[in-house]
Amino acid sequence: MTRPADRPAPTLRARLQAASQRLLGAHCADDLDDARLQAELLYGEAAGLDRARVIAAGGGAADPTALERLEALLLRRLGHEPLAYILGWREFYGLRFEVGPGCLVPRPETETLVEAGLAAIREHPSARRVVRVADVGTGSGAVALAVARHALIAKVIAVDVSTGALAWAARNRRRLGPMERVVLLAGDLLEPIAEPLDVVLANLPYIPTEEFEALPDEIRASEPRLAVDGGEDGLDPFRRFASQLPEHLADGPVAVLMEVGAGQAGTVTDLIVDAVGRPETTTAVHRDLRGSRRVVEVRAGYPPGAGAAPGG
């Protein structure tokens, strides 16, 4: 008879098994493959592996000393602090960006303004020179630098009305670079920026208030309100933007890209074709991963037949 001191020890993968039923009872994961993930990437990060060797070594026992570690990364996740805040990092269009409070976490649907960003910069008429490129609400950079790193011709103007973003994304630019070709910026929307914008990428906070009070805990008590909370219809920064555009926009081809909350797109594409008041814009709107209609682009002086679509 095998006495209880004589039973193998739970396998690594048993641990974690526990680890992610507890995360979903928390309601700290959308179903059991995210909470499966969740554990893997705490797990990880308290025993020093990449997710892959720790699948691979789900088999064997677990380390004692990550596993006081993990409990006390888990206890953290089961308190609703953001995953990403607690790694310290998030992954963000093939980059590892360093994210933390006092700075929003990049979410995949983000990526959508990159590549749409990305196809405006490379059929702009200038492509062959500089293409001046801004990116309005940067938090960690990770769009500014996602879009320097892919457009070798984009000198890029970052700008933040947070300091304590703004912080993150040096951080980020130091790492990832490229340094020379990424200028950093504190103030209003496009207030700061001084010479003329070929391109403008904007994700701007559009969640409306009534809608930011009754978002998860993780968001709405970790991650910044003025980068979230667009005010009472989602729309006001939208509308202060719109104000600004005219000014700082090239008297040649420009493009004008912004990312949008559920049922924003109709009446942001209409604000920004006000605002860049020319004559023949073509607009269009992209879907993210999940068919959301995520990105509105509206473009001015591009060749005939150049991506954006007349009325899209």
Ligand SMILES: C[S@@+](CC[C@H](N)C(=O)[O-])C[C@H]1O[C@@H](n2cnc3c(N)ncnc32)[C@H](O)[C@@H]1O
Contents of the next structure:
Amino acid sequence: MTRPADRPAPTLRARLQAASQRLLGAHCADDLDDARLQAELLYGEAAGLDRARVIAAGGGAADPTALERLEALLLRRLGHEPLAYILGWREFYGLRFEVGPGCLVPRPETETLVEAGLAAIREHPSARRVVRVADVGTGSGAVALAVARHALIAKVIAVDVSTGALAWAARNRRRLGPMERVVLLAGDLLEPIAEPLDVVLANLPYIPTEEFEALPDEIRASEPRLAVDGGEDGLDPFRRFASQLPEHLADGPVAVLMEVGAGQAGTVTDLIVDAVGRPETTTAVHRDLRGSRRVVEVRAGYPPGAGAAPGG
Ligand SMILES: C[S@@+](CC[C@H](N)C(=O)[O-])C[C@H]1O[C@@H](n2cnc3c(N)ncnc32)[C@H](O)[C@@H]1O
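Next up, the form predicted together with this ligand in place of the form predicted on its own?
And the full complex, kicking off with our chain again.
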């Protein structure tokens, strides 16, 4: 059917508004702003444009080929496939990480682990030479690569038990570098690491199994269970990590930082203090941008005054 000559084609902005409403109606977005952002990113993917150009083009007509592609991408999203898997990437700590089935999509709250980890590396007494860092449960390589890019003195050993996740980490290391300062190893927690570690960072699965079963489809059905389910109380991987820790720590000053879930900070702090097993430990809990107690830090042997890390 032809459109009456006096009825102009809907603008791209109107098309995106309609797409946003569909996303919101299918509970694929938190609110209208989130839905609009997703619609813009999906159209950008369909049209080969970045988001700024999509917004700038909003007053004109949409490209019909891109609209067809948008519809296909929208249907995937309306089926609750994670947005980052559809786009093939997610921004984390100012870097673009390639992601897809087999690896967890990096979350904004994990930037707290990077931030606190960078401080522990910079304040480490051997920071003029090389600081040996581990990223345990590296997934897409987000933490390892963000840290290596921002701390030139860090040599990072990144471990994951999932070879599927490690393949994504390897892709990201190739794209983002630095190749020579990030080593990827397959294995269980700290086991594959042969050299003593100065700073250990870990974002292990911490969601209790019962809560995992109640998670939205988008996470439960799409992202790897191995990356999310931490067993009955969420802390199974933490206990095994703590039992492996003593033999992997350097003799000198050390810092261990772990991302945790709601209500876990106290228990994890105790677990790590015991595992570090030194008289002179200091502890801190770092809050994420939403104010949740997100990262537990235990240091031993740092000079007094270093790491006046926030408590609470
Ligand atoms: C919560 S995800 C974190 C991924 C990534 N570091 C991030 O922050 O986006 C946990 C990761 O730990 C890995 N993992 C689970 N159990 C492990 C184990 N026993 N040893 C090593 N890695 C493990 C999972 O495969 C997953 O990639």
